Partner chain sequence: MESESPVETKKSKSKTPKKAKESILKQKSPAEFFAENKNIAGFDNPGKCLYTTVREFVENALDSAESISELPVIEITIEEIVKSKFNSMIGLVDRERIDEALYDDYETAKAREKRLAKEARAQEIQAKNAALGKKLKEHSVSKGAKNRGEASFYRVTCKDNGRGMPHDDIPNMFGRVLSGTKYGLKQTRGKFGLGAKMALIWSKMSTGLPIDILSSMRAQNYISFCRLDIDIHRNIPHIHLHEKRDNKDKWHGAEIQVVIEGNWTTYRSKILHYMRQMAVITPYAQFLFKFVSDTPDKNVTIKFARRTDVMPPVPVETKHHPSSVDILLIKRLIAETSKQNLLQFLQHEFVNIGKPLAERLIGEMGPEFSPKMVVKSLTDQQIVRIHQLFRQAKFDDPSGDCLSPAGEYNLRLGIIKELHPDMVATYSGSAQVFEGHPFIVEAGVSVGGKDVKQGLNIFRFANRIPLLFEQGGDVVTRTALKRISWNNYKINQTQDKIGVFVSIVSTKIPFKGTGKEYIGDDISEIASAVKSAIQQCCIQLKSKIVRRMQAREQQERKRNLSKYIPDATNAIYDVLQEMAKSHASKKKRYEEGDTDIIRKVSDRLITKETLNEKLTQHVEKVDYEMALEYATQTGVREEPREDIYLQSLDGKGNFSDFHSPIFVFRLFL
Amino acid sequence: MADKKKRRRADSDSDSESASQPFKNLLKSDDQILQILKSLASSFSSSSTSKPLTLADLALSTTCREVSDLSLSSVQSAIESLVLQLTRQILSGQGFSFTVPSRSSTNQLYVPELDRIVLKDKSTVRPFSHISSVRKTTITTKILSLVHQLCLKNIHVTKRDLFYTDVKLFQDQIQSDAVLDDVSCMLGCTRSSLNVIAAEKGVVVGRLIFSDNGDMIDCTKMGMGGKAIPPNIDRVGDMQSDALFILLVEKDAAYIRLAEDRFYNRFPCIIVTAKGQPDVATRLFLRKMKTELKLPVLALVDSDPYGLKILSVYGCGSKNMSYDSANLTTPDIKWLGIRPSDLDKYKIPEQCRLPMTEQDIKTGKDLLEEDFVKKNPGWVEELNLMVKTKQKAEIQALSSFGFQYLSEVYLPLKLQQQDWL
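Take the sequence just shown and give its structure alone, in the form predicted together with the partner chain.
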């Protein structure tokens, strides 16, 4: 009800506002937009009923490596047999070494049928008795022993906790985090199976009810900030929603705007953000929402190469964690905005656009070479435009038409016109 009143008031004095908020007069009534969205949601849920493809379904010429969720006891056994193997090597006087699947970019493969990146089967040997690998090897043994402890005690710790067990050896968290990924690759399990979690980063708000460790959470009643996405997905269950779509937001600022304006009440939706590069928990959560609720996902990111990169991480996975892309990726995310073509279409003033740096342009050109961009001709066109105009803009550029332009004009109009790629 509150929304309706607001709408009317906005309409009545729109004369003065339409000048400062361009294109507002193009907006149809909310009911009409809702109709469009409903037909989108229903067409989507009917089309996505087929079972998603897995790597095993495809007969690929190169063998690929994928990990799966393992039970604690099997993780423990895997570590123990590895340690025994190491012990035998040491006792025989040969030193010891690990065979670690390579996560370098040459060992990645984009599979168009799956629309995600997978890891090929190349491995590197990490011997203890070599000056360049001795540190990493030692850290690997240390992490293995720590994870073994977690298995015995059946508890979860954060990556930070892990790092603090031996700061002197790990030096900084980046190193222990990287080795943690190596370990899950080596053992063939997901990182969640290692009982190591990242601190909460993502938040969700909107028309979603789910259980977190047995407690029912209603995301419409979580205040302005929303609910922090639980770090371990196995706690989450019983998802229910009357939303018509999921809105994925790159940045905290845009998320706060939409949450405060209760955008999800005007157009039933679920709003998610990971505040920048998405963490594992947010990606798992998004995937779970999408597969269980069967909703279309629309993304609102900055109009710069990094916005698209973040979008690609949600969609096709990151190279760093491609070994688990099957669980982490959410296929078929639509790029709603802000797209390079929107800069002129919405007449975003010059002073809100930023010139791209050399580095930006390089990243943009590199992205054009990536398969996951190439598969979508619309994206290629947009990215070409960005590299050509050498201009970028953040979501906040829309605030030049008023802070609420994003939630009151831009997004509704985008939805009405079904303007996504």
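The structure above corresponds to the form predicted together with the partner chain; please provide the structure of the form predicted alone.
Here you get just the chain by itself.
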């Protein structure tokens, strides 16, 4: 009799757990899911052996511009050659002006074969003698001078350090940052070649070991906070991993949940986040991991237009830095979640869904016009659903089923069903 009561209580507890954590009963064993992931990693590794296409391999009708990694001595020589050219211009009576590659949206081109945005070859003249450009020309000169000093001293500084060398001239760091990108284009080098870095932002945790300036880092022993992604990607090397995939997470909150639950031990993976908008160091680090370890990348972002924009920056590049898209983009990232169709599929409660603002809807419609979205029918279908329902949701909406629902049910089920786009 007592045994029957215990069984009824156990059955009742099981039913209660199933109701509070929907779809948990659909999960197969971890071993079965691991077999699926091993097949995915194996097929991806074999398909990654072919040499990736480059801009030079394509016979495009439009001339495009790309930069490359240059040594400090090469950057120094390029600056000195540019200054000599300016001196000749002034002495010949042509005045003082810079020819700067245009980074406007009209000078961008999406190349389907490469699945990334590149910069076309249009340039603008920035004369010192014109009142509308005299200040920007002065800023450009100042940035060139500062970068030349960095080359001579062989040191790195942050973008913030650069800004504080002349706050009155720059006025706002956005302006010094923009000119720094202009200088990269002018010299034909990546921004990291200028020895100017951004402050640490992204973090990584999971099944990854790598060297950071000679020190070996084991990302399984970095605690819940993980390892800050080094801003100097040239000092990162010797990457080793037994992971089956890379999980790219948009938000810090979701990252912390997965790190604390040690999701990477249950399903061997590397978890990385830039805590929102992707920074250059995280984009470079992600590309380096995928290239060297030959692992698939699955993305977990919010179900809103900005989550998809963030995903597209990692995959296709940003228009602001399209000149360096060859180094900054990680092609073929799979959209794992949270997708608009998941809101009904996983029965996300209405109180956890947010109404889209007019700006959200406009951003969603604008994304539908982008070539990199049109190329993927699955993305188009999901975006159309989002705009039609006018609903969005954050990753944290899954917490309505329990704080660990993300790591215990949602992600394992997604992996089991291979439910990504």
